[in-house]
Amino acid sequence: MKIWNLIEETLQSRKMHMTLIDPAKQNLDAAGEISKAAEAAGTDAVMVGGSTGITQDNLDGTVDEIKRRSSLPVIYFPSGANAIARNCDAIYFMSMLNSRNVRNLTGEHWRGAPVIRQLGLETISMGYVVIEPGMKVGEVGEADVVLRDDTARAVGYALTAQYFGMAMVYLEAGSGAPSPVPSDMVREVRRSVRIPIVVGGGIARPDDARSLIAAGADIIVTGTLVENGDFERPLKEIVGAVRDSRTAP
């Protein structure tokens, strides 16, 4: 089954959680152990990627080790065309809609697209929107970050993603953000678009996940949590909160 079909099918009955593993943040053995623990915790998929330090070697090695240690789908979360995960199950073909640099809108994409076609990888189109504070991804991506109280702008970007025909929209506060994307912002975006909403950055507690799901998020992503060691219990609690939550009408 294609990964997009799996996502669509799963979201018909419940919300999803994905674990983000950055190849530059740990060695291959640790990445494999994280994926094994994440699968045991009930996460639905592993996303692999990071803002800096991604090479073809550490990317391919990480994907291979994750696949060796778990049966989870692996989705490449790209930072550029310099490295493409050759053995991933799918790739988010995403555009940072609020970047000031055209490289992040379409520039890396035209470079990577022929390679993706040659490898025969499944693509999932995504509009990527960086929300304040943005952290490292906002800096590297030269994002004109959406302020936390500028809900109208977030809605506009989300609608742009939908009208461009993108499959999903990702609201990103940035890895290690002190707090997640505001629930009120997610709620207004949910009221405005039909496509699935992914939310990541700063989600460190079950209550964070519950609030975002209740506001209308479809997929919750956690990454920094698993980089800090001793993450099994908090990850399981967050995954449980996602699976047990219901979206508010």
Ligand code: 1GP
Contents of the next structure:
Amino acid sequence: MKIWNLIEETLQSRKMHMTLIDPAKQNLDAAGEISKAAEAAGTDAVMVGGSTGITQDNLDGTVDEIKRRSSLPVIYFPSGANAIARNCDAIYFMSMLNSRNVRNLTGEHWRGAPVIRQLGLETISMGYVVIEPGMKVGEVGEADVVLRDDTARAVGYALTAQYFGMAMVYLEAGSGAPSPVPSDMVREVRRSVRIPIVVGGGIARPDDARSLIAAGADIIVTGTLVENGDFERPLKEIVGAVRDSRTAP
Ligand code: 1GP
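Return one more block: the form predicted together with the named molecule, after the form predicted on its own shown previously.
First the chain shown before, then all remaining chains and molecules of the complex.
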């Protein structure tokens, strides 16, 4: 089944959680361990990517190891065309809508697209919007970050993604952000668009996930959580909170 069909189908009955593994942050064995534990915790997919230090070698090695240790779908979450995950199940074909650098809007894309076609990879188009503080991805992506109280601008970008025909919009506070994207912002975006809303960055507690979903998030992404030892229990709690949550009517 195509990953996009799986996402659409799953979202008809419940919200989803995805675990982000950054190939630059741990060795292959640890990446495999994380994917195994993430599958046991009930996560829906592994996203592989990071802002810096991604090479074709560490990317391919990480994807292979995840596939060896779990049966989770693997989605490549790219930072550029310098490396394309050959063995992933799908790739987010994403544009950082609030980057000041055209490289992140379409520049890496025209370089990577022919390779993606050659590899026959499934693409899932996504508008990527960096919200304050943006952390590393905001910095390297040269994002003109959306301020936390500038809900109108977040709504404008989300509508832009939808009107461009993108399948989803990702509201990103940045990996390791001190707090997640504000729930009020997610609520306004939910009122404005019909495409699924992905939220990530700084989601550390089950309550963070619950309030984002209550506000209208469809997919919750956590990464930093699995980069520390003893992550099994907190991961299980967050995934459980996501799978049991409902959006407020
Ligand atoms: C980063 O949104 C993801 O792209 C995950 O963020 O590492 O803070 O969980 P965290």
